[in-house]
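Let's start with one chain on its own, the form predicted on its own, as structure tokens.
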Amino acid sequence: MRVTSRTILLTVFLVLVFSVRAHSGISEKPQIPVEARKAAALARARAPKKPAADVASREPRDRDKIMGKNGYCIDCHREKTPGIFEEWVLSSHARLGIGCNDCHGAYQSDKDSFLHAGRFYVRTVVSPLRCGRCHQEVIKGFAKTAHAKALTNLEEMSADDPRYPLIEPYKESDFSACRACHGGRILIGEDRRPTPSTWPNSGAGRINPDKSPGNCGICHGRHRFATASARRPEACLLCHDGRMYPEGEIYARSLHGLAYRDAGNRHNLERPYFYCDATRNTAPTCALCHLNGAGVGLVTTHNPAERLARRLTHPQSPERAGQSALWSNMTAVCEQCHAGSVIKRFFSAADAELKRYQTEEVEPALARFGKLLNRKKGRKRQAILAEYADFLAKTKTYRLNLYMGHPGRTER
């Protein structure tokens, strides 16, 4: 058979055509609008960034926070003192630019401040005070509870107080053995420095140069001011432990302490605000009943008393002004993972071996503890003291364990 030319360039241009077709249909997509485009495009720009190295977060990537005579000090302390640095390099502090100065710095005219390394004044003790400059509704209300009062309540107890008793020996040396937890007053020696015998101190209730009470450190630790740090239940029992305090041990030992315990690192306690509702951790510590703001109506605060209707420490266990007000704030706190029903039936059981307990044992020994010591004097009236001593702390521990422990227990 002849193939003619025509008859090639017929057959080329048809097998040319169907391949073409055939290639459209294959790889022909679908158009992306425009607008979708632009919108992934500004998805992307917003993402978050993959965060830095840990190294990388060492040292302030913003250099206005080290300006000026924080800058001094930064340069001096990355070398000499480099924990204290990395602590505050890591710390909320830094990352707003708040440096060394901002807190010990002080003018020639204050009386306790000092010339340091050579360029400017400075001052050892950092006050609330001077954490109020920024901090002003935490310290305001901070001034008004036990803790800023550890000492001057001390300091302050009328005879007529059940526990004046066992306070009486210390008020000759100032409470000085009272001194880690309460605090004492701070002196400021001719160096324009602290003494030697008042210094370091580090007590909830320490009367500063500056004249204030209390101490932010105790809690949140020094230089980080970690918020993590004040809700650890172990910055509780810094004080909150042993015979005559035994809040500490009684939490430990209780279901929520287990529930800490078994929750090990899975804690998230630098959680912003709220951070330990009972939607994201069923671990309470000290900090979420007392003083965390997660609950219905409630906000955080700095006073654990606001949620307390009694005084249970106290031998006498008095109501406190508010009570309907106050057992409202806990219940709204126990809400969070317990149904109410049951939080009444606890705490109207709790309430009325309370009030057995304080009526038939509690007061009864009162009176009796308060004839002894009256008429008793030397030896005698030390040995009766000793046994009175036991006895408020077997009592404190009964109360609490009530409300937060094993009821029926008079040892932690």
Given for the second form:
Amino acid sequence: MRVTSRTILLTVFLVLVFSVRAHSGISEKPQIPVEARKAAALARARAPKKPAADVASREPRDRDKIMGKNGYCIDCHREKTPGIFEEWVLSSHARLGIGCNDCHGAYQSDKDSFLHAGRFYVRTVVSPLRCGRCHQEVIKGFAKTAHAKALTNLEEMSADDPRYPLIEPYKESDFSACRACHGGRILIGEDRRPTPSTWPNSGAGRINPDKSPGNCGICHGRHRFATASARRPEACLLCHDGRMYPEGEIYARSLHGLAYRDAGNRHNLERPYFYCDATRNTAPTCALCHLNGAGVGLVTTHNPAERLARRLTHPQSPERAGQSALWSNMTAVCEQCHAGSVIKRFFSAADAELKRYQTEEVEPALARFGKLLNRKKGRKRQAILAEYADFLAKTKTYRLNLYMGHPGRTER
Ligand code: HEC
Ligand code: HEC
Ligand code: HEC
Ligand code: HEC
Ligand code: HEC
Ligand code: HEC
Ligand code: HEC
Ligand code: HEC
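Now that the form predicted on its own has been shown, please provide the structure of the form predicted together with heme C.
Let's see the whole complex now, leading with the same chain.
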């Protein structure tokens, strides 16, 4: 098919009109046929031109050198891996002419790069550092978030930490049983590709070949990289679910989870790029409470700790430094939908019950387990460890239910 410059101009114009409409909030639904968007995206990738001024600051330094290659990648991969192509072509990246090579392009000197299709050096794994070349705000501090540290936190846990008995049996195998969610170290083989046993790796705190920690794809998927995907609770349930991790079930069984299911298609999660706040989505999701921006006072964060006043997942539930500021960040979320006075009473009841529960039930049990685990060896110890893991899961569930569950539903 020959694409004339007039059709390119027309489609680019249509796409511009669409994006202005979408960003101004006039309409949330795409008005331009998918085919026209695809054609425009393709035209841009094939015939790259100077980036618009507002995008230029987000570009990698060597953009001019590598941009021209995107057309080659796309023309072949469109046939060879149509699924990847289809996801990419509908992304904001494609709309801006950001293509395969902007993420996968590499230099011969990179130890994880290989000569591809006889012409280019590319790498398979795309680390947060690569995304961060353009998304500088997101990458700032990202390496310190619980997600990026999910593997190193396990590796560094000290033997007097009450959570330690849980990880002890897995230390020797480098936590390979924990890799699915916590991540592992990606190793590069002789063929300069990631080794089969260390990648694919969709763990939160994986260590990438460039040594950076973390994985943007756990929430954003690939290759559409829509904010919408990360706003859905399903994105978090990949890991926050199961016997030891009750958050997913607590949410699903709460009035908030019910509201999410009830709202059906009214969520407006697809709204590209901008905040998804309570004026657009009246059913709170994991991301809405823990990460989303809402304009007034609340900006998008990639560090959930910014809104957490304590560590409810930790058996002793310690407070975090700067607690009151962290607390007001979370209450600001609730107050988008609830009366401030109601939320104050709700949290003060939760705080009081947490205090009673920890002193009357958890601390004595922790002391009892501590003694037993010190004394017993071999098979007996294995049995106690299993019991201990159950105990930790049960108390975590109790605590989390107090703060984000169905109030009063803590025992069964
Ligand atoms: C001539 C066709 C062709 C071109 C041009 C091409 N690719 Fe590929 N690419 C393929 C095929 C086919 C595969 C699957 C390889 C296989 O199955 O052995 C592949 C695989 C890949 C992989 C996965 C490699 C692995 O084994 O982990 C990446 C990443 C990739 N391509 C990126 C790119 C990028 C970026 C460009 C442009 C710079 C590009 N490709 C250009 C055909 C092509
Ligand atoms: C915004 C960055 C980005 C762009 C643009 C991008 N990719 Fe990827 N790609 C990724 C990420 C992230 C992964 C997952 C690898 C990892 O685990 O880090 C990936 C994985 C892959 C893989 C290996 C996984 C598989 O399922 O086979 C191939 C092949 C691939 N990309 C090809 C492409 C092609 C072709 C294009 C252009 C149409 C493209 N990519 C554009 C970021 C990108
Ligand atoms: C299904 C995904 C998944 C798997 C598999 C997994 N984890 Fe986790 N892990 C999580 C999530 C999510 C959290 C944070 C939320 C929480 O603690 O409830 C976490 C947190 C932890 C914590 C810290 C808890 C705290 O108090 O802060 C420890 C310790 C831990 N995991 C140990 C392990 C070990 C050891 C393994 C392997 C045997 C493992 N995990 C496998 C998802 C997983
Ligand atoms: C690939 C697995 C994975 C996915 C997907 C994931 N998480 Fe996590 N998350 C973890 C692990 C593992 C931890 C615990 C890390 C640690 O404390 O060492 C964690 C920790 C957290 C914490 C506690 C943070 C802290 O500072 O203590 C919150 C809150 C959280 N995640 C929310 C979310 C939300 C919201 C989503 C979805 C938008 C999400 N997570 C998606 C694995 C995941
Ligand atoms: C070459 C620069 C560049 C690279 C590399 C890049 N991005 Fe982007 N990304 C952009 C630009 C530009 C936008 C458009 C948003 C804007 O106007 O700032 C964008 C938008 C996004 C959005 C919002 C999309 C939407 O539709 O809501 C997400 C999410 C995103 N990128 C994630 C990633 C991830 C994850 C990676 C790495 C795997 C990555 N990006 C790599 C430049 C880049
Ligand atoms: C724990 C899940 C999670 C991880 C991991 C994650 N994101 Fe996000 N991201 C989100 C959510 C949720 C939003 C939507 C926030 C909103 O609506 O206010 C978002 C929004 C974005 C946006 C658009 C809004 C903005 O403020 O820029 C970009 C770009 C982005 N992410 C890039 C990245 C990059 C790059 C990485 C890896 C360094 C990454 N994300 C890792 C959940 C995640
Ligand atoms: C209505 C808002 C809301 C929703 C929806 C929500 N949470 Fe929470 N979450 C909270 C509050 C409040 C806390 C307790 C805050 C604190 O610890 O200071 C919390 C605590 C947590 C913690 C423990 C963090 C810690 O260290 O205390 C994790 C992990 C978590 N949430 C994950 C999730 C996941 C995953 C989902 C979706 C399945 C979700 N949350 C849905 C409000 C929410
Ligand atoms: C996006 C809107 C939204 C946000 C944000 C939100 N909620 Fe809710 N909440 C709801 C909806 C909807 C219900 C279901 C009952 C109703 O329709 O009022 C609900 C119900 C509740 C209930 C149950 C009330 C009852 O009568 O049993 C509690 C408690 C609650 N929310 C606490 C919180 C807390 C604490 C936060 C902040 C951490 C929060 N909510 C954030 C929308 C929200």
